[in-house]
Amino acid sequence: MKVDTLIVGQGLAGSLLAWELISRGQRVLAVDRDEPVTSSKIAAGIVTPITGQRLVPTWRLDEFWRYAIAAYRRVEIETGEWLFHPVPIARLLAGGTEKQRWQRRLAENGGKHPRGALPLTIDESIFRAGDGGFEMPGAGWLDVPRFLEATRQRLLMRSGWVAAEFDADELEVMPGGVRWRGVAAERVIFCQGWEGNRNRFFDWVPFRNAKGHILDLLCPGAAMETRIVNRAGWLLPLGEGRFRAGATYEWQFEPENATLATVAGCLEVESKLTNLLRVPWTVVGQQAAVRPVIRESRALIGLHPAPDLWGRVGFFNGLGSKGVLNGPFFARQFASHLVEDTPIEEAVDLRRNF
């Protein structure tokens, strides 16, 4: 079998950088392990326009964003698929420090609302929102799991999807292209999230991987609250009462342990819940998996730089919390970078950070 691009992993990563080849004429294999739980397929997919405790605006926001949903309408276009869904964020302050900085910001704006936030409208007999907040109404959510398997059907109606352990060391690189297990490309491509430098090609990259925990919730209580509510975690709502809640950032955690959900990780998430809600919830389900973060959720993309490759491997990781937001537009660039030799932009080139 002979394809342009073989792409290891088909995450979040590995499935937006697959649209953007396939769209530039490219041939593409996914091998993925078909693992059950993973980062991607718990991922609750929030795109937040202010972020953090410091309440700052998202690295390049309006730039992300319109490639973002371009990207994803079309990925629903060719699927009929609705995957990405607009929906406001109801932002609660949470206590003093919180609290202070926010009124700075509205102090230093003239009294007014900054860009992307509007005046916040709660029912407080439902959620805690004694400290004020205010509305993000450019944000939504990518329905995550839903996407990676509209992915991988559209890959097997290619040929192009299989379900295998791809060992690094059964990876030949040669001058002209690659080859593995009677699979010849002209590339391969390493999107293995948390795991991306556990392979023999990128294990100088610094990974500091986070591990999360998400519950699934009944809370009839809450049910026409149409936005996602965060307040130090976030509530998503599903419809008919019921929600995902999270998260948890665990950064000492055992590898063989990367999905095991514990006790002290849902009693974290219901510590959170404790403080948003003042109804009554039921947990009827919980996943963990860990994030691959490498710096500042800023996605790392490029080939490696050793000559002896050939330009013929390359890494596509590090999207991190943000990467519905930010992935497609940095797969759109690798993938012309690949395809056409345009530039990667010096802050996410590989090449030029290690």
Ligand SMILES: Cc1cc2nc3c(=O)[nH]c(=O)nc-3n(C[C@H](O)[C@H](O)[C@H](O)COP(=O)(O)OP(=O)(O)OC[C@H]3O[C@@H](n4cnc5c(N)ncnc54)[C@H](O)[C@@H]3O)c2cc1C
Contents of the next structure:
Amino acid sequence: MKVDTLIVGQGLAGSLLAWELISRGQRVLAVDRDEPVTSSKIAAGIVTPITGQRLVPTWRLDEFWRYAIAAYRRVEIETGEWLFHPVPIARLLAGGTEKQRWQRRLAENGGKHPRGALPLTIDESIFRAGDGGFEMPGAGWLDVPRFLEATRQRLLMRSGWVAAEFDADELEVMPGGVRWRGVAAERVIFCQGWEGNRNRFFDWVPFRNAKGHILDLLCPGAAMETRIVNRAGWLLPLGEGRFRAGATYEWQFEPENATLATVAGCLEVESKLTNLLRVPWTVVGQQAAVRPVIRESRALIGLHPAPDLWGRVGFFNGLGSKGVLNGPFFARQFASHLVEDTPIEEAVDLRRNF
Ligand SMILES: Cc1cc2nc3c(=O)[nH]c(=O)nc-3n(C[C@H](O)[C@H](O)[C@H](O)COP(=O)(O)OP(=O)(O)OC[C@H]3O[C@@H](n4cnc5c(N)ncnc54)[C@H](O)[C@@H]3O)c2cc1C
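Same protein, different condition: the form predicted on its own was shown, now please give the form predicted together with the ligand.
In what comes next, the whole complex appears, and the chain from above leads the way.
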């Protein structure tokens, strides 16, 4: 079999890259070990415009948002699946410092809400909103598992998907291309998520991964709320009183327990919920997986920095906790670099960052 690009790992990164390459006329083969639980398979998929303790717009928000929306819409049209749900976020302030910081931001802005934020109305008998808050309209969530499945089906239709464990030691790299088992390709791109430095080509890339827990809930008392509600933790409505809630950031974890949901992790999410909700809920499911973090939540893309040896081997990783927003932009940039030889910007270029 001969393809243009072999993609190792069909999570969010591998899927986004596959769509971009296919749209450039490339033949791709995605190799994925088809695990039941991965970061992409359990992600809430939320895009949060104003984030972090400083309550500032996320990095290059407008640019990435525009591109992400267009990219997901294109996939929706091609697959007939509804994938991206634009939903505002009701951001409740968590008291003390956060409230002061927000008041300072309003004062700096002549008493007006900063760009993109609106005054908040919320039912205080359901939510703990005593310290105020604001609403973010330019937000939403991607149904990531559905996006992955729609992508897999599209790849299967083109004989472009195979379930297998890809062992980098089985890869032959030659000046004109690569070979893996019976497959010859122009290049191979590793999109392995948090295990991205567990192969001989990229074992020098420093990861700082974060395990995260997420819960499935029933909360009939909040069933009328259609916005995502965030106060240190977040609550994502799925309809009919069903919600997802999260998430934890655990920087120390046993790699062999990467997808094990622990009591401590679940209790941490529940304690976030206690600070958010006044009405009772029932936990009906829990999951955990590891976010691939390299430098904050900035992607890292490019071909191997040893071009003479491994110039046919590439890397797309580091989506962190903002993959849904940032991923489409950098998938396009990388695909265009691979096919049309356009440059990769310095901030995300594997070759210029280590
Ligand atoms: C609890 C939680 C909540 C999150 N919420 C959000 C959110 O709200 N918004 C957001 O933007 N992001 C969120 N994220 C982060 C998001 O999940 C990641 O940014 C993104 O999914 C990473 O995608 P990836 O493709 O790089 O990695 P992965 O999803 O890990 O995909 C890697 C794929 O490669 C496969 N693979 C690895 N090695 C091999 C091999 N040797 N052979 C074959 N296949 C292999 C794996 O099986 C997997 O399918 C969340 C993550 C977690 C854990």
